[in-house]
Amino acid sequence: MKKELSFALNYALNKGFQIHPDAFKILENVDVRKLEKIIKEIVREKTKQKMFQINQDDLETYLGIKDDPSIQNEVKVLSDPTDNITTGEGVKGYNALFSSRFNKLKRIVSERPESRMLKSIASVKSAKSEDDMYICGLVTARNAERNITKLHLEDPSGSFEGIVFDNELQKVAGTLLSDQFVMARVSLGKNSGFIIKDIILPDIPDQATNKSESEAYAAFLSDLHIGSKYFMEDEFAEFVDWISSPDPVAKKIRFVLIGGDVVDGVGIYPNQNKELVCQTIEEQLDKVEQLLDKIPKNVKIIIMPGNHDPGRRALPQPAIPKKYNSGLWDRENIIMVGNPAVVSLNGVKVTMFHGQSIDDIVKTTPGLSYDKPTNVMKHLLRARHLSPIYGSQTPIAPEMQDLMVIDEIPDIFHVGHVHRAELDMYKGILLVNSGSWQKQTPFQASVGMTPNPGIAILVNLKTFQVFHENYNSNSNNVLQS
């Protein structure tokens, strides 16, 4: 016990007071320079009332940290794949998936004025018109040859090959992903080929941001990897203790969002057992429950799975199955959702996605890297799809509906996976990559990945002001923005 705290408590005890155990935790977090003054003033007031016990309520009232019931903590799950997964079989399933993707994204671009001139690929190929025409489709191939780029698009009526000559437009074409939806303005060339004159992405329209009426804060976390010996347990426990502290910001936290890889999992990579302190999924999730149980019950905790968590690995993922830990499901302040999900926090729309597709996009798109994950997040928003590339590293299930299309326009876009905490804005949307709570692993070191773990990102949902608490002692560990 700090000597200042010991002195303050002895002063109260010598005056005939008792200290309720609930008051100790608050006193331990009070600035030591103020302890003596606080105790003396409380003792003076309580003596006048002839009441000789100092309890939690006395301290909260004195310090002005008593829970404010006017701060809302309303959560609505707007989109969750858990109960909407209807996987198809074989070719039929994948045809349904891509047909759903095309139709959903075509509806999105139909809000653009150019869409009134959209024609099917088959009709454009047979029209032989000298006027510019508009088509839309999924990108099936992209080839750069000398000073031109060839794009292959496909819609339900057929396939199309067009040539991009314009240098600036070639840069846009060079960023397109396989299976991404685009709209293109085309014209017939001299040799009966087609020239692509413009490429239009579904993208995000400008819109007003939804904000909370009360000054509630949300904490954004991801990639805890509980069960790994590299999990920063002491630092995470310190963060959880801080949420219960007298700190003015901590007292206004009403939401904690965990964006996947809550546990390290079992059998995810070769010899993983050598890096685990909890050898089973059940042990790991029990540890999760123990740690999260210390968060105040007026804080709603939203948990989604990542590629290390138990359950289906293919996207979209249902919520972590209840059979592994019913305790998490049964707690009133914990909400289990699938990946991806859209939740409303006091009216603020948050799209949560673990971020597995970042691996594929970084590998195939020039200029993108793991060090700047928010640039990849902008790419996804422009494409209006969370995992466009099929057949690469990210497993995608043949759903009858494409649940990875970004239908709802979020106010906050929350992603994890790459262990790099970073902030940015895109067309009024706050981009949060929430980093991790796992120290650099041997694998990350071997491939040159340097995480910046132990950073809790906090957003005031009324003002959208962003704060962060850094629990990493490494002075080079900073939040990117």
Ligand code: D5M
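Think of the rigid core as the biggest set of C-alphas that the two forms share within 1.5 Å after superposition. Positions refer to the first chain, counted from 1. Just so you know, these numbers come straight off a predicted model, no measurement behind them. First, how it differs from the form predicted together with the named molecule.
The two forms, fitted on the rigid core, differ between the two forms by 2 Å or more at the CA of residue 23. If you fit the rigid core between the two forms, you'll see the Cα of residue 43 move by 2 angstroms or more. Taking 2 Å as the criterion, residue 12 counts as shifted between the two forms: its C-alpha moves by at least this amount when the rigid core is aligned.
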Second form
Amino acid sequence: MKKELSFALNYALNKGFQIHPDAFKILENVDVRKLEKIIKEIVREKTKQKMFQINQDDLETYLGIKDDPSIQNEVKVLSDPTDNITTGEGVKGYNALFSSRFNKLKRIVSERPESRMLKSIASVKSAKSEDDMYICGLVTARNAERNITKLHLEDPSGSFEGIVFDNELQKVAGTLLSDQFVMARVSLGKNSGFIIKDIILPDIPDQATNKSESEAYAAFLSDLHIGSKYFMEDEFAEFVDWISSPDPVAKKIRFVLIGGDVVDGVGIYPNQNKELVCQTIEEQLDKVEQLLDKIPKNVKIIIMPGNHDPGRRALPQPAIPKKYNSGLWDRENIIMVGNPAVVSLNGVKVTMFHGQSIDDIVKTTPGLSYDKPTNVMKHLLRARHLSPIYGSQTPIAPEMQDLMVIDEIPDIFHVGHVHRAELDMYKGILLVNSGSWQKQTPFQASVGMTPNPGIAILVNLKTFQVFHENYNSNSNNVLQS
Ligand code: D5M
Ligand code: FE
Ligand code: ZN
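Next block, the form predicted together with the named molecule, ref. the form predicted on its own:
Below is the entire complex, every chain and molecule, led by the chain shown above.
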């Protein structure tokens, strides 16, 4: 026993006090430098009351870590693709998806003043006017040629080709993603080609942030990869234990959000079985259940799938199917949602998306990289779409409705996938990339990806103050912000 602890115990015993074993457990976890002061004050207080036992309640009251029933844990699922998936067939489905994307985003930009001047591509092409005109459409191609950039846009009335001459605007054009929605100010040039004079993205308007009335905390996690031999089981178990510890922040946690890649899956990449400790989905999910069961039941756990989890691979993904693990579905405090999902936590809106599209975006966009995922997240918010590029590495289902459009403006945008924990802000939205709980894999080492695993990000939903708990013993492994 530490000498400070035995001093505290002897002090209380000598004054005729008994210490309950639960109270002793709390004392064991208190900062030793504070022990003497704590015990003396409690002894003084209880002597006045003529009560000579020190119990858990006394310590929790003194330390301000009493479970506070006024801290709410209300979850509302505002949007979830699980029951809204209606996939079209072939070309028809593809057309429906793109027409839904165009219409939803046109409605979003209709709030902007310029949109009153919007014309269809067909009418602009037949107008032959040299005045400025506004069009909108999906980007079908962009090509940088010598010192100009050509852009192709498409709306339901037809397709448009225009040239960007201005250097600054060419930089903007260079960051546009294929199939992304944009608005453009255009005019007819001298030699009857169109000039693009401005590019306007749907973006996020200034808005007030929703806050929780009580000081509930949410923990943001993703990419646990349970079942992989690189899953940091000890560190994760330590974090889970911490949630039920007397730590004042831990005591206020009411939500745990898991943003996909909960398990490592089976058959996700070649020879994966050699890197698994659990060879079946069922075994992997059993382990998830066991670990999450240690979280106190007043904490609501929201589980969203990623590209390693069972169910369909194409976006949007339904929730992890119940047939693989009914235990998770049956728990009162667990909420299974699809990817992407929007949830409200005591009124704070969180958009959760695993982040598969980041792979395609970093490949085609100058200035964006895997080590700064929140910059890619800003790009998605400006485009008001979670996965614009169609037909690249990220599989997208030809849904009748484009469920990847960012309709709702969140207060917090939670993404994972790239295994780099990072925080940022964009137009009042807190951006959280929740990193991972999987050590660097041989594949990641071979492509030079350095994850910063083992970090839990915690947000006070009343003040938006951010904390983190780092369980990684490597001192270079830090949260990025
Ligand atoms: O993805 C973890 C990270 O590794 C994510 O940033 C993508 C990257 N990754 C994974 N597989 C590939 C391939 N095949 N090519 C390029 N980059 C890849 P996770 O979803 O956890 O496997
Ligand atoms: Fe992952
Ligand atoms: Zn992933």
